[in-house]
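Presented as structure tokens, the chain that follows is alone, the form predicted on its own.
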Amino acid sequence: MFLELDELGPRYLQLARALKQAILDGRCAATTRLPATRVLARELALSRNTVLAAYEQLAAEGFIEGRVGSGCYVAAFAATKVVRATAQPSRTPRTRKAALARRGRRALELFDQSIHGRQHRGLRYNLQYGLPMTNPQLASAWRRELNHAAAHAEMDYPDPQGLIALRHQVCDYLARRRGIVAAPEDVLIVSGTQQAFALAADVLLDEGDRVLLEDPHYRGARQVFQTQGAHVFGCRVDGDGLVTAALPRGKATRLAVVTPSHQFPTGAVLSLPRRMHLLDWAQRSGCWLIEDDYDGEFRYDARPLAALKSLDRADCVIYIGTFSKVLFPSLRLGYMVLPPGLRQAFVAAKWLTDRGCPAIEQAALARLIASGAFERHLRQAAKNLKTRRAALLTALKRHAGDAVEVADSSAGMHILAWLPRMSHAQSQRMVERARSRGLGLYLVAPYCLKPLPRPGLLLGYADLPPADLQAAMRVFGECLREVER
């Protein structure tokens, strides 16, 4: 009998899989007697115990049956419509053609392998936005709180709305730092910003509903709403953020996503008159506003601005905050501050999605905030980010000169560098050339709904120390000049 083991896992399971495939392929017909364990062990150079374990596994699954004094036989079910193999069996499993639902097809079409596949690995200098800044002191504090939380954790399912201790800490923090007055019952703990957008889509959107995004914008939000079947359209931004004079009139807009504290990715800050205009528009049009405050904590020229939510008197703003950007992305914890009329629906949707975020991590985070270590980390992170931003801007001016125009708002963890002398094709060639030299550069075009008149780069600087940022800009300048020539 020809049997080929796949070298995956324990030997007895490899043998069991090989025998099972032989039965399903018809090479071992129903009621056929299998070789004695000693014989098969000798033929395959395996121990007899390995063969015995494989036979026991197949018997437990119903593929073979033992007869006292006679041996093991293929079960009779194998006689029903077995297709015999006509060629050497392949190691590659046959894949059934998937008939996906409409939402599944959309998700697959919108899935961006270049981002989710971690294509940046192996680069010496990677300027991808969203990578974390390493803080050894934070890592030590987090391990301590995590160990304490694990030792004192309740073993029951967590509250789907989030641990009450963490929701209290979020409320205290938002009141001090963002000017938002909220109660714990207003807060929903979520698995990061992406889940917050997904819950909003599930709760608020039907097929064909209109969703307004700033243009450019965070494309993870766009992908969520398009997968839901919403009609997504853009509203332009300028140096003062979203151009509220261009907000739509007449047609009903169900939902709008804004980043008023630090527009993503241009860095603009929404002016107070435009904030008031936006809130008035949302109230009059019946539109829900999602305020994505993804890194509003980090401002280097002044104190962080109060959130748009702090000005909301009509309960039309859904506020989203995240710990992924300010701590580390693998934490996957964020929060929403919800208007009273939406609380129960969002909690229900969260429960149906995952029954709640991990309780141990929530408890550890609540203790980290209560201890003061979280805000100490924020102060240190802001200081380090300011130094890195200055190093990046200095090196960019030195090595690129007037070939770039920087849109900088003295905030956040990235800058936007426009390339006024380049075509889009040239910018793509420059990105490819830089990658071949170990430098990861990322164009801003994928974050836009409408084509840009000129190309630009989104330069994240949180993950690299000043010396590496200077070296990265030297490589960037070389690639820039080569492509221009």
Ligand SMILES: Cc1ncc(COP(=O)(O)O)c(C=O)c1O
The other form holds:
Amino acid sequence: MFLELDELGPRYLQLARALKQAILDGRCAATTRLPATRVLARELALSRNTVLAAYEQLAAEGFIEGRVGSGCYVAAFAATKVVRATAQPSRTPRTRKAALARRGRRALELFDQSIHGRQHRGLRYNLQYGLPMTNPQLASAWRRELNHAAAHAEMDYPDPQGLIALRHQVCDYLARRRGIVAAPEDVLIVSGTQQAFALAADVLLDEGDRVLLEDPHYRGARQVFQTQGAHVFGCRVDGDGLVTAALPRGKATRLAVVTPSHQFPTGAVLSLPRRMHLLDWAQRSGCWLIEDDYDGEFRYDARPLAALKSLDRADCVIYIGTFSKVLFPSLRLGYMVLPPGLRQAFVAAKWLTDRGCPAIEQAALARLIASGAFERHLRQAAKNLKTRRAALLTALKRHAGDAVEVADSSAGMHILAWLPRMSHAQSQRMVERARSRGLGLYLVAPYCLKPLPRPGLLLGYADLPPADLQAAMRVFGECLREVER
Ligand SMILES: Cc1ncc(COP(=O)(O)O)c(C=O)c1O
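Now show the form predicted in complex with this ligand, given that the preceding structure was the form predicted on its own.
Then the entire complex follows, led off by the chain already shown.
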């Protein structure tokens, strides 16, 4: 009998797998007597004990019958129709398209687009938005806290709402830095903003429900709500953020996602009158507002503005914060501050989804914040980002002049650079040309529902020191001139 062992794991399991395969594909027919263990051991140059152990395994799983050591037979089930059918080589290739549910199909469609940016790894200068800023002091503080948390970890399932120590720290932080008064029971720890959107979709949306997004907006939000089957529509933004005068009247809007501290991606800060108008609109129309406060912490011309949630007297704001920007995105931790009427449903949805975020990382993060290392990092990060932003803007002006218009913003980790003299086709060529020269540039178009009148680029600067930003802008200017010519 020809048996090929696959070299994975213990020898007796390799042999058991090979024999199982021979039985399933009919080479070892039902009721056939298997070779004596001594004979097979000699044939395959294995010890007899290995063969005995393999036979015992097959007997335990029901593939063979009889007494191991004194005559074993392939079990009668191997003659059944089902086994013969599985033994036939499949006519359909293994890569055939699986029949997916509607949500699966939508997720797959969107996934192709969202991984697009990842192909740009390995560039000399990558201005991809969302890359974190590295800070060696933070890295060593994090290692220390992680070690401590691992050594003292509880092994039971965590509280699905989040570790109480971390929820306390989040509340202190929100009161100190974002003007939000919340109690630990209002907070739900999630694995990043993305999960917060997904939970909101699960808890609040039925197929066809209307969801308002700023236009342009963060793609991650749109992808979740579209996958859920919501009717997603846009509302204009200008230099003061969301144009609240254009908010819809009449048809009920179930949910609106806003970025008041730093509109994504234009960078506008929502003015106070518009904040009040938005809250009033939400209250009167029964719409939930999701405040995505992804980088409100980083403001360079003034102190960070208090969050919209701090003005919410009618409990219509679902606040989302993330550690992706203020620490690093691979951490996958964020939090929600929930209105009392939604709290239980969100905790239940989180519990159903994953039983809670990993406890060790939560404990380490709580300690990192309590130790003061987190705020030290925030101060350092804000200082570095401000320098990088200034270096980028100066170099952009120098190498691109008035071929580029920067959307006014002095916050965050990216700028939006409009290309008023270019067509969309030219901007695409510019991205390709830059890429061939080791510079990663990213268009703003995928962040919009309505086509833009002019092309623009999102320039993320957190990841590059000033000298690299200057060098990157030199290449930028050269590519720009080549395309314009
Ligand atoms: C507008 C906006 N919200 C949220 C996030 C963060 O998402 P997460 O917390 O899932 O990493 C980002 C990151 O790029 C963002 O741009």
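Only the largest set of C-alpha atoms that superpose within 1.5 Å between the two forms is called the rigid core. This one's a predicted model, so the numbers in the text were calculated from it and none came from an experiment. Numbering follows the first chain given and starts at 1.
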* Flag for residue 428, CA shift 2 Å or larger between these two forms after aligning core -> no
* To do: Using a superposition on the rigid core, decide whether the Cα position of residue 470 changes by 2 angstroms or more between these two forms.
  => no
* **Rigid core fit then residue 416 CA moved by 2 Å or more between these two forms** => no
* To do: Determine, in Å, the CA shift of residue 24 between these two forms after the rigid core is used for superposition.
  => 5.3
